[in-house]
Structures are given as structure tokens and as C-alpha cells.
Amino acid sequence: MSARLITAGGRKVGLVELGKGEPLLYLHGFADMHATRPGPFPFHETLAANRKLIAPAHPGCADSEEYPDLMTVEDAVFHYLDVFDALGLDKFDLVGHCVGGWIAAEIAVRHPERVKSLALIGAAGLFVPGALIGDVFMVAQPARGVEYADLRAMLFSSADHPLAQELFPDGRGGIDDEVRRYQMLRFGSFIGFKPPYFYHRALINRLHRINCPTLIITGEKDAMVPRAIANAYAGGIKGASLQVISGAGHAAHLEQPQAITDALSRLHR
């Protein structure tokens, strides 16, 4: 693994890079690298077995500088176009989780010529009546000042999942971990803090522009992004396939990494 800073659009952007081979861009979510740990999880390491995984931190997260003018998901898309240009990447495979999946979908509808394949894991971004995305901002406030069970239950299959308890422990965690979690929530508030949260009403009518092999992945027990949103992504993107990860929550890539990397390996053949 290597970590470095690049300059894109006049801003410093922190990157984690793993492996060698064709580039695979990864955009992170709330329970993920850059948001809970500085480095990769087993999922990311497996993903990089035969590829070069490039994982930038969102603006204001981890080592990336703030983007003072970032107010909408459109601003995030243009930020990442600057990142891709700075890296000299014209065409690449793209994987995103949670809000990272939303941003990945927005990139793919605007620049389908740059995306070789697309994988969305628990992706937010679509407005589907009756299927509202969970209010992570509310559950991020600790019950009785110290308990994060509601946040863990939203992001994992169970509030008692060992990894959920490790990443989002009750009480006060280490200062670096607390800062990372705060930074990710702050970034999320810029693009998604408008009830119902984390959606762009126009996106669903643009999905037909995506013309690459696409895989939609959702955890069976995802309590943040309803199944109906994964169904809408799969239904709106021509030829897209949908895979439900049995027993997994929103952070399916952390709970069952092998099941997802197996599915992605079939997509990237």
C-alpha cells in the first residue's frame, strides 16, 4: 500500500493506492477507508489482487483538503473530474459505496465514455417514493451521550456486529478516529443534507446514459439504503445485474468482502 497527496483543481487530495495493473477507482462511504480508518480493509486488499486500486478521500476527509465551494453532488463530480485528469486517467473501472456509489453513478451518467465498468454497493442517490434513505445525521448523535447502537444498526447488519463495535464504539474513541468520522459526516452534509437525505431527483431519469457493464450490490439487511433504490438502479441501467448479499447490512463490503469481490471479478473479466 502507498499513500500520497496529489494536487487536483488547486486542491490537495489524499490517495491510497494498492496493487498493480489496470486502474480501478474506488469512492468511499461512511463505513469505509478514509471515513473510519486511514487505510484499506480486507475488501480493498482483495479488490487490488490483480488491479491497481486508487482510492481518493473525499474533499475534507482524511488527508484531502476542504473544497470551500462544494455545495452539491454536481460539485463533487467536477472535483473528481479534476482528480482523474491529474492522475492521467481517461478510462477506468469505477466502484463506489454509499455516497461514493452515488457520486460514481453521477460520474457515469455524465461521462459514460470514461467508465469501463461500474459497481455500486449500497449506493444512495435516487429518489424513490416511499423508500427514504436513512437519516445518518440523526443516528450519529449518541443516545444518552455515549451510545452509538442506532448508528451501528444503520450501517451494519446488527448493532452488535464485531466490526461495527470496533469502528463505532460507544463512548469516545481515539481522537484520529473521531475526526475521521466527523469529517465524513461533514462531507455528507454538503451533498446530502436535505430531507429526504442523499438523493438527486434528476438522476433516475439519466441512468439510461450509462452504457458499461454494471453491477448493483445491496445487503439483504441494509437499514440505510432501501432495497427499492437498488432495484431502481438495476432497472434504470440497461443490462445491469443486481446481487443481494445474504445476511449483510449497508456495509456489505466489510461484512462479506469475499462475496462481493467474487461478484466484481465476474464483472471485470
Contents of the next structure:
Amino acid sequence: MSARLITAGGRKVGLVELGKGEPLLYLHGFADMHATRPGPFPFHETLAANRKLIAPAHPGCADSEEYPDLMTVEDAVFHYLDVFDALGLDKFDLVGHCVGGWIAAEIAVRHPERVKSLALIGAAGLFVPGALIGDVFMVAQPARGVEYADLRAMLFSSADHPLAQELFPDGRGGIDDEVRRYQMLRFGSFIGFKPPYFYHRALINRLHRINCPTLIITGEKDAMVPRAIANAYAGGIKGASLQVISGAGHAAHLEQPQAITDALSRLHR
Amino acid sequence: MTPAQLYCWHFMAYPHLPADFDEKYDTGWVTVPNHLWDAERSRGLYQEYIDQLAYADRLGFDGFVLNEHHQNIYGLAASPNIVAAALTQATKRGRIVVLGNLLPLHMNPMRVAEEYAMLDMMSGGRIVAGFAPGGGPETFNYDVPSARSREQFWESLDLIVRAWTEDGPFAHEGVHFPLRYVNPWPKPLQKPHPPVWVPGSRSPGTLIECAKRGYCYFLSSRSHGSATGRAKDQFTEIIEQHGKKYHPFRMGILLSVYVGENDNTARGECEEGVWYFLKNCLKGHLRTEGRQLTFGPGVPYIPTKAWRQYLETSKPGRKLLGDAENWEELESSNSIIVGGPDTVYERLRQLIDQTDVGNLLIQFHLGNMSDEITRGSMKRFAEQVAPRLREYSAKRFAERFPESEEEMAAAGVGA
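For comparison with the form predicted alone, please write out the form predicted together with its partner chain.
Up next: the whole complex, starting with the chain shown before.
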């Protein structure tokens, strides 16, 4: 694994690279690399078994510089076009989780020619009536000043999941970890808070532009991004398949890495 | 020399919560279910509160303070400008301080510019124009993106002041509120514009922006210990960096006061209202029980660097004002000053000594306090505390800030 800083569009971007081979771009979510830990989880390690996984931190997250002009998901897409140029990336496999999945879908509808395959894990981004995306900001305010059970329950299959407890402990975690989580919420606030709330109303009508093999993955117990949104992605993208990870929550890739990497290895064959 | 300016602040709390509210509900803010609103019992409530402020005018307070809150039981003035409009008719002398309109919540800042201008005209130039960016709850009230709110705030405020001072029509080429024709009718009566007050909680960004523009900084903290003095020192330093001098009317502080007949009776008279305020009104705001929404990672409006500093210098789950478990603990927080006239005078005199802040914004009505109790406290304050406080502060400010008369006139006081 290597971590480095690059300059893209005049801004510093921190990224983690893992493995060798064809490039795979990974865009992170809340319970994920860069947002909770600096380095990869076992999921990312396995994903990099026969690919070169490139995982940039979103603007303002981890080592990436905050991007004051970032206001909408559109700005995030153009930010990533600068990142691809800086890395000399032309065509790649694209995987995104949560907000990262939303950005991945927005990239894919605009530049289908650059995306070899698309995998969305618990991806936000679509408006489906009656299926509001969970209010991660509200539950990020600790109950009784110190308890993050509601945040853990939104991001994992259960508030008691050991990994949830480790990444989102009650009280105060290490200051660097706390800052990383704050940075991710701030990024989410920049692009995802003003209505639409982690969705872009126009996206659903653009999904037909995606023409690569696509896999939509959702945790059976995802408490942040409702199943209806995964269904709408799968229904809107030609030939996309939907995989529901039994027993997993929103961070299905952290809870059941093997189930997802197996599915992804078929997609990336 | 101008003495300390004594304002009567009314939050307009909802006073009819069920007795088991604290047991049953985890917050008084944002998601507090509105089936609890009892319209019949609340008939006449706004009138009662407005009448209390009109009474403050007759008692000789220097002004009245209102503020904006939404979807909560702490403050029912969702649109403080409506209450201010009533006060333009119900009062004759005092300044009407709206502290403030929450700019990022309003689609178009020009509406705020126009309403303040109307209020200034309607009141004969008595408006103090307060502006605030909103805190955590407001993020949820109106879906304001926290990380953007400060920048939206300053763009709006600068536009409003420009609209008041520069002839229109002109185009505002802003990021958040671009407007082709800025040309408000009416314009305010006060020249160059009504005094501008901005609240903050010691964040350097707000202090710097206020210092640059010459605005009054209102420290929104409810507890007054050494931090209040430090805020004033910090502000003084920043003002000096911008080539100006601090004077007492560049700053205001919020305090809650109950003046009883004497020290022995005071507590008994106000205690019900005080606990209602602490346990119910502050739940969701300044109380850790339940979920407070005012500050924290879910409302990430402060820059990352400032968040890191906060983490490095604070303990998780530290007690907030509403967590006070008994009267002694409450007393030691120096947030609610309760006593007979002599005690209250002495405590406020000490506060002036410690801070040299000239604008004292005083909350008399707490929680479900009755009209009679509230008025009794206001009257004793006006008759037995205020005269001494004015005399003392005028003398102290004259000694310590001898050259400030002119600047104070510019800040809207002493003229």
C-alpha cells in the first residue's frame, strides 16, 4: 500500500494505492477508508488482488484539501475529472460506496466511455418518493453528549457490531479519527445537505446512459439508503444486476467483505 | 458618559408543556412533536409577552431583544420581525433589537433588508439590526448546509448593508444570492444604517469579521466565567489589529436574572420557571440529556482546524447549563443570577468589572414563569438595580474609555 498526495486542478488530493494491474477507482463513503481510518480495510485489500486500487479522499477528507467552491455533486464530478487527468487515468473499473457511489454514478452517466464496469454499494444519489435517505447528520450528534449508537445503527446492521463499535466508539475516540469523521461529515454537508438530501433529482433520468457491466449491492439491513434506491439503480441501468447482502447493514462491504468481493470478482473478470 | 445599556430580552418560551415532558420526550427542538401545541391555552400568549416588553419600555429599559427560532419550545418568535412590528406600536422609547434574523434560512436577503427598513421607519429609528448565521438546530429546521452557512451569512449581511447605504438599483454579483436589481424601498431612517449586531461564541472568524466592519459583537454564551472576560480581551485585540479601539458598546452579553424581594424569597419565587427553562427549553440545545443539536460533528459549521482545537481542549460529554442538577450547581455556573436587589446589583457590577461590556441583554421571563412573577422581577430591577448600575458603569466607562464618545455614537448609543 502507498499513500501519497497529488495535485489535481490546483488542489492537493490524498490517495491510497493498493495492488497491481488494471486501474480500479474507489470512491469512499462514511463508514469507510479515509472517513474512519487512514488506510484500507480487508475489503479494499481483497479488491486489489488483481487490480490497482486507487482510492482518493474526497475534498476536505483525510489529507485532501478542502475545496471551497464545491457546492453540488456536479462540482465533485469535475473535481474527479481533474483527478483522473492528474493520474493519467483514461478508462477504469469504478466502485463507490454511499456518497462515493452517488458520485460514481454521476461520473458514469456523464462519461460512460471511461467506465469499464460500475459497482455501487449502498449508493445514495437517487430520489425515490417515500424513500428518504437517512439523516446521518442528526444521528452524528451524540445522545447524552457521548453515545453514537444511533449513528452506528444507521451505518451498520446493528449498533453493537464490533466494527461499528471500533470505528464509532462512544465518548471520544482518538483525535485524528474524530477529525477524519468530522471531515467526512463536512464534505457530506457541502454536497449533500441542501435539498436534495444526498440525491440529485435528475440522476434517475440519466441512468440509461450507463452502458458498462454494472452491479448494485445493498445490505439487507441498510438503514441509511433504503432498498428502493438500490432497486431504482438496478432498474434504471441496462443489464445491471442487484445483489442483496443478507444480514449486512449500510457498510455491507466492511461487514461482509467476502460476499461482495466474490461478486465483484465476477464483475471484474 | 453613557452608562451600561440595559435591555429586556424575551425568548417567548412555550409554557404549557405537560409535567412529564422531560420523561417522555428527548428534545425540545426540531422534532419536538407539535401535537403538544395547545392553541386554546396559548390564546393571548404572544400578547402577554408583548405586553411585558411594553411594560419594560415604561419601566425605562434601554430596549428589548427578540430572536428567531424554529420548531422548538424555547422561543416561539419564529419571525421576530412580526413581534418587532408589534413593538413599534406598543412601545415609545426603547431600542428594538432583533438578534437576529437568521440569514442563511431566508431565500432572499433583500426581504430582510426591506423588513428592517420598514421597522426602522415604523419605530422612528429605534431598530438595532441583528443578524445570525444560525446554529445546529437551524441546520435541521430549514435544511441549511452547515459547512456553507457562514459564507452565506456574510454574503447576505454585506449585501443588506450595501443596499442600505449605496444608491440603487445596482446588481449584486454574489455566489449565493445573485440579484440583478438591488433597490430597496424603503431605506432605513438611521444613518448611515441601523446599528448591526452579530452573535458569536468566541469563534475567531466571527470576531474578525465583526471587528473589520465595526459591528457590535454579541457573546451568545449563557454562562459567564473567565471565558467572558477572555472573549472581550480577544475582541479588543482583534479590533486593535484593525486600527480601532474597543469600547463597551462594541459588545453585548446575554444573562438571565431574577430579582426577588430579597435573597431569602428570590429562589422560591422563580424556581419553577428556572427548572422548566433548564430541563425543557434547553433540552436539545444546552443539555446533554437527550440529543443536543447546537454544536457537534453532525452540524459541521466550524472549519476542520477549529474542530481539532475544540477536541484538543475539551472533554467529551462535559456538562452544559441544562445539566445542572441542583441549585448550587446552577449558581456556580454564573448563568442565572437570582437574589434580592442588592445581590443582583453586586453580581452585575462584578460582571461589568470583569468584562467592561456595555450592552447587558437580560432575560427576565424564564420557561413558564407567570406574568406576575416576571413583571415583579422586572420592576424591582428597573427601580432598585438599574439606577445604581447606570451610575456605577457610567463612572467606570468614563475613566477607562475616555475617548470613546464619538465612536459610541456611531454604534448607536450615547447619541
